[in-house]
Amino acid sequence: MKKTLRELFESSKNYSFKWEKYFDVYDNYFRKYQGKKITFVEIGVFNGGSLSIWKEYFGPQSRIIGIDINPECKKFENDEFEIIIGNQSDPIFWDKFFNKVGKVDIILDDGGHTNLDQVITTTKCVEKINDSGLLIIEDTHTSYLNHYNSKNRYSFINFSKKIIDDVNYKFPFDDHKKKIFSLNDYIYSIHFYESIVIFEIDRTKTKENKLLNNDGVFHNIKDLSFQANQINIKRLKSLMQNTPFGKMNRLIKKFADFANNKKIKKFFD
């Protein structure tokens, strides 16, 4: 029976450290790649311990590459994995890296953890990951630590929240405005865990969504989708009986929004 990642970690001859909750996440997402011919990249070599773990976990067909800014890490390179020295927050480094390596299947960022490191890595790597591949950013709790933050507004977590908006902008809104910067042609889904953000890459699934209809019987049921969200509409209408129809509807919507927002505001504090 094959060892789990945690078992491999605990029996490794080289020192490394990982947060305990990460292992279940790894196993859930990485299991399907075991025994496959994949290219796996880990940013952050440190003591070299985890690279041998990845090689044993994914199997002999896998190509394992470590990236680190510290030239001393090159000494850990052997027949099982490569080590490339470079700065993950430098876009030029990534251009050179992918020119040399080509597209990859999984990138695990356990590198510098600053806003700049994580955002530049994401923006430069996503389009170089094969379909059905993954970008995993670790230790995203650093978004809440001043030591790693250049500005809270530009934290990696806030950047990830923006990508949620970008993914949903694939919906064909009538007033759709193209985002100045977007990765929604590559990122199919996003998963958040404590201290981890995972991006699933699949260009075949990022096309514009389409509404499908079947040939079943249409019963002409009235759509009351918003009925439960409205405040006392009858009373408002009686108060505004001399108000033009269009203006009245806008005012009703405004009052309803105000009342509803007051109810849910506490959940956003």
Ligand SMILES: C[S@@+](CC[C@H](N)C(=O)[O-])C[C@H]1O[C@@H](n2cnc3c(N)ncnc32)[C@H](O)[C@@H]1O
Contents of the next structure:
Amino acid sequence: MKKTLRELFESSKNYSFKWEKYFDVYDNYFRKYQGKKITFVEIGVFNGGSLSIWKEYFGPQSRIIGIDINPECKKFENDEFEIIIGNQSDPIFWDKFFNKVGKVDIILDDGGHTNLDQVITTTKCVEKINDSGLLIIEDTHTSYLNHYNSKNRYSFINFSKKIIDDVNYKFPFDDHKKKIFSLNDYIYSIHFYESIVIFEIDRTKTKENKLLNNDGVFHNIKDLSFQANQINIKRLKSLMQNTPFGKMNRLIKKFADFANNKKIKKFFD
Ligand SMILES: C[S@@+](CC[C@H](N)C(=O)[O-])C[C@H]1O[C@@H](n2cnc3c(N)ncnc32)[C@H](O)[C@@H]1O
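The form predicted together with the named molecule, contrasted with the form predicted alone above:
And the full complex, kicking off with our chain again.
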């Protein structure tokens, strides 16, 4: 029987360390690539322990590449995996890397874990990942640790929250503007786990969304959306009898927004 990722980790010849909860998450996302001809990149080689795990997990057809800033790590290179020395927070490193290696399928970032490392890696790598591929940023709890110069507006977790907006800004009927820096032609979905953020890349699935109507019978049912959220409109209208219609509607909307926000504000603390 095939070994699980956890079992492979426990029996690895070289030292490695990973948080316990990561194994289930990785197994869930990586299983479909087992035995396939994929290129898998891990940033952070350290003692070389994880690279042999990945080779055994993905199988002989996989191309496994480790990246580390420490030139000493080159000594772990062998027939099963390549090791490339470089700094993940240097955009020029990534240009050279992809020129040499070409597009890849999965990138797992277990490198320096600073905001700079994680944000530059994401912005440089997403476009170079094949459709159906993944970018996984590990140890994102560092966004909350001063030790990693984080806990600030430019933390990686804050950057990921911006990418949530970016993905939603694809919605076609609204007046939002595309973010100045956008990856929403590449990122199809984002998944958050404790200490892990996963970006699923798929250009074919990020095309403009279309509203579809079927040929079913229309029963003339009134759409009562928003009714449940309304404030006492009759009372408000009587108070504003002499206000022009357009202005009155805008004011009613403002009051309703204010009252509704008050009800949910506590869930944002
Ligand atoms: C947590 S260890 C990697 C552990 C390994 N993935 C494992 O599971 O056994 C982090 C590694 O990232 C490397 N690293 C730190 N900052 C880096 C950077 N800016 N670019 C590339 N590698 C970096 C370190 O030299 C170190 O070897």
